[in-house]
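Only one chain is shown below, in structure tokens, and it's the form predicted alone.
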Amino acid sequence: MNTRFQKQINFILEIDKLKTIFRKTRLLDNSRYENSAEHGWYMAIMAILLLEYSKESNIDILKVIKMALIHDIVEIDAGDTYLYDSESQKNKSQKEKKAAKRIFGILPDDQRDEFIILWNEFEEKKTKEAKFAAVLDRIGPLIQNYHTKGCEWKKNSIKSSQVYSANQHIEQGSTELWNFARQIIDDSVKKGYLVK
């Protein structure tokens, strides 16, 4: 087996661990928490389905899908950081950068560099692809929280102002999906899934 192929196989074996990283988002049937691999798959499917709602035209959909699939690989080492846990958010970036270097470092140099560039682009949220990928990263959990009657929001005493603040960047990538997110948040308050 050549060295390049062995590195690719080693990476494939390593990322299987993402299936064991559980998020603070429940499946729609409320049977268990979603894992980070499922979250990336969910985002990739949404990228294909919801592309027409991007604020920008000429989006490189393959790039968005790649971002969706790799953006949380760092959680293998860094763990999932709950969006509304301000204390854990403080050292998230440092932990994830270290994880990105190690995990993507398993790959052949050209693929390592591509993945690190894509991961950084997603984190910076400045390009049209990264902005749209960031929309998808948040829409899924909003839908899931809403359809589980705010299960995790209630458990963690999350307020609507926190949800608005953490998700406001959706507007940068999609007006329609931001309007949809606002409807979810407002209706969640009306139904008692979120505290005002």
Contents of the next structure:
Number of protein chains: 2
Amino acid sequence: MNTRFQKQINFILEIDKLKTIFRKTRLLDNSRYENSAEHGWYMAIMAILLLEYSKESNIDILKVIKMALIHDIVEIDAGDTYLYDSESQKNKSQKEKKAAKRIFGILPDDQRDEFIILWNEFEEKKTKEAKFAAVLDRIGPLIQNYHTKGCEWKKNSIKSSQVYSANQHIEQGSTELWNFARQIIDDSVKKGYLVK
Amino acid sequence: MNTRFQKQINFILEIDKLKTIFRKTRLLDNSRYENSAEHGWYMAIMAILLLEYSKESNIDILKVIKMALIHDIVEIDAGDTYLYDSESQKNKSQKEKKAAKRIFGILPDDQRDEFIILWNEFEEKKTKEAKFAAVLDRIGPLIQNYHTKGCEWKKNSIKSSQVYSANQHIEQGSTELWNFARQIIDDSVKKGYLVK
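Next block, the form predicted in complex with another copy of the chain, ref. the form predicted alone:
The next block holds the full complex; its first chain is the one shown before.
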């Protein structure tokens, strides 16, 4: 086996671990937490289905899907950071950068560079593809929290102001999906899933 | 919410169930079976990483990734069929066609048609994208079986001739990945993971 192929296989073996990283969102049947590999799959399908709601046009959908698939790989080392845990959010960036260097560094140089550039672009939320990917990264969990009757929100006494604040960037990527997110948040307050 | 958007959300709610469909391949740490959503994620990343090994050139990688993401959604109704269970394989096609009609039918007509056409193309394994996607669908499980010391193969007394037979189509999509698959199978016989 040549070195290039061996590096690709080593990366494939490494990222299997993402299936064991659990998030703070639950499956819709409320049976368990979702893991970050499943979240990547779900987000990539949403990218395909909801593309028409991107605020900006001429989106490179392949790039958005790639972002969805790889954006959480850093969690293999850095762990999942709960969106509403402000203390953990402080060290998140540094831990994830170190993780990106190690894990994407397993790949051949050209693929390592492609994935690191993609991951940075996603994190920075500046390009139209990154803005739209950031919408998708949040819409799924909002739907999941709403349809599990705010199970995790209630457990962590999350307030609607926190959810508004952490998700407001959806508006930059999609007007329709921001309206939808606001409906979910407001209805969650009415139903008692979120503290007002 | 307009009808089109409601249909898209209904589909997103429906396919969350794929995370509860378990396959007969295990995670590399051997802790549990892999589910079909995780498998879709894994296969889509492999499509990006291993594209250079496709026997045919000018592959539409976006199409391959879409196939990877949606190919198992039918299992929500039809269940996962073990590759080496020849009895269950007989009814697989009929059950899965019915499932495709129901589940993709939740979508707006244009997206329903796109996904059904893609799924049929994948199943028929005739186009270059479908042939390459079929390679990826098998390479992952071969790696997983090998690195879990043939745990499931041994449990089901699988013979190397069965693995050769069920995976030989890899050769049509990729010479390098077929050589790799053969190495895995032959070494698995030597190590006692597979019956000769």
